[in-house]
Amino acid sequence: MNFIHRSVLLALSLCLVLGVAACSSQGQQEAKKEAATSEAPAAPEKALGKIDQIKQRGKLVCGVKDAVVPFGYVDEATNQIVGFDVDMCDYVAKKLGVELELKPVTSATRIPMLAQGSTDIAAATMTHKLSRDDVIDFSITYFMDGQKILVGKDSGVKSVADLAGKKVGTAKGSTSEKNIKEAQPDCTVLSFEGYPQAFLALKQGKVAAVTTDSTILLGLKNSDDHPENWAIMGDYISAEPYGLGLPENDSDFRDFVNTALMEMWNSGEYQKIYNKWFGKDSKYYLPLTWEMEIWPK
């Protein structure tokens, strides 16, 4: 083979090597691009707000008490949960254009169930406290009450001062637990699953008094077969402004609920519902002496 032939073959070999290397490099770059594309996470879908979730589901899930007359309790005639708080939820559900589903809660479970999403809203005789804002949000005040004590009519107990050295019953997870300890440090607080259980302990002589919001005490007293045996006594231990519990950090839903409450008040529907449960013709008469906070437009 002469010099010219060898030069030609060498040139051809060099071209072949360079071509393969170029193809290999290009192939690697394309493979890297494909891998990067396939591994890149898809853009996350925007999470639905509570209003959209409720409308998509077609129902508002409301946490209510089922043993606190007249806010939320089981009607023996229909076996359905009824009450003032139920009617509050029903109004909001109608404003949303959805059905209402009720879930029973207690003072101890109402906040956890709302926080974990088991309920959309809690209408459960819940006092709006700043400490609770760490976990959930609240509506504006929809009911105003104050804490008192329920005792036997002839017990001789007329105020919190008379409870020194005595046992007092209330419900687990309620503001009443803390308030009574502060108001009467010398009493022993027994916390029960609910207020009916605390009232039963009072009847059995296991506690000298039951303490909670005056309207709840009124419901216990007047639901008894012998309401004349019991008396709500003393000055208010504390103010108890009730708020509807709402999921944290959903301002659209909170604004919607607040607007619904204010519309309810301005239209007279709130007063109608209030009189149904607390009016003169009810078993739980309590004059409406406060006004809902109404924001200017």
Second form
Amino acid sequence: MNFIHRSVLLALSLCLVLGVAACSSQGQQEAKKEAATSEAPAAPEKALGKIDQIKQRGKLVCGVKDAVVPFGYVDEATNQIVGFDVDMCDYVAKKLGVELELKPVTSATRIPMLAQGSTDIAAATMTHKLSRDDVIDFSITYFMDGQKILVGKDSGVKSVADLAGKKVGTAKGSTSEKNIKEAQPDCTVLSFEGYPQAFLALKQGKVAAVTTDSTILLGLKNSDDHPENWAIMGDYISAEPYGLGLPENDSDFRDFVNTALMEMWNSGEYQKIYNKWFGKDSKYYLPLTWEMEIWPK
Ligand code: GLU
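Form predicted in complex with ligand GLU structure, per the form predicted alone context:
Shown next: the complete complex, the earlier chain at its head.
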């Protein structure tokens, strides 16, 4: 006879000795004890969503470029980071009713920084690619461009075909690196920390061209002391729809940001900001030839 059987027998014989009342009250106590111990554990507190985290903190931390004219760069007069991407973040921060903190990112750091939670959102000239969608999410497209090449005006390089056997500079972690390798497998790609470094290499004759999105090239060319020395050449070699980088799997925040973008477009605020940076009177003219995806009500 094992221990359990022995104790059941003992309890039964005790019942017989002490009478039914004692037994039933003992049974009730056992039942209560059991109910207390088998009660479902308190539900774990639901993790705060990004919107609540941002509101509690009182600021939106936005990853932006700090050396990519005119998307995110340091304004020499004020020493502040300004640009089209900064204005996108500013709108979202205002809609959330919080301050905006800008954190400089590069093409290589913008995704890991967002995935690790050191930024809440990335507005950093980032193309929405399916291959980038594994660890972060993206907003709807908020800017549209394509990749070209920037060369010395008298270099004789007219298209990507002329880059065979030549060195081409671009930024580490960009789509530009991959696109140029596909478009011109016979060139050597040198990846720099950022586009200003690639442009410096072009000026020093270390590369024959810089390649990335056409507006970034326009930013390099037209913020140079001698824009007339440089030419943006050839056809687009890719489509680069920009999305705001967002934390993975937070659909409330994603909806909030998408709603903000659509609201900007519908109210004309987007076009105002766009024209400020890329309009006819700007130094970085890029006609607005596409329309934002607007969800019907
Ligand atoms: N839009 C491209 C990308 O996301 C090139 C510009 C950049 O490096 O930020 O990679």
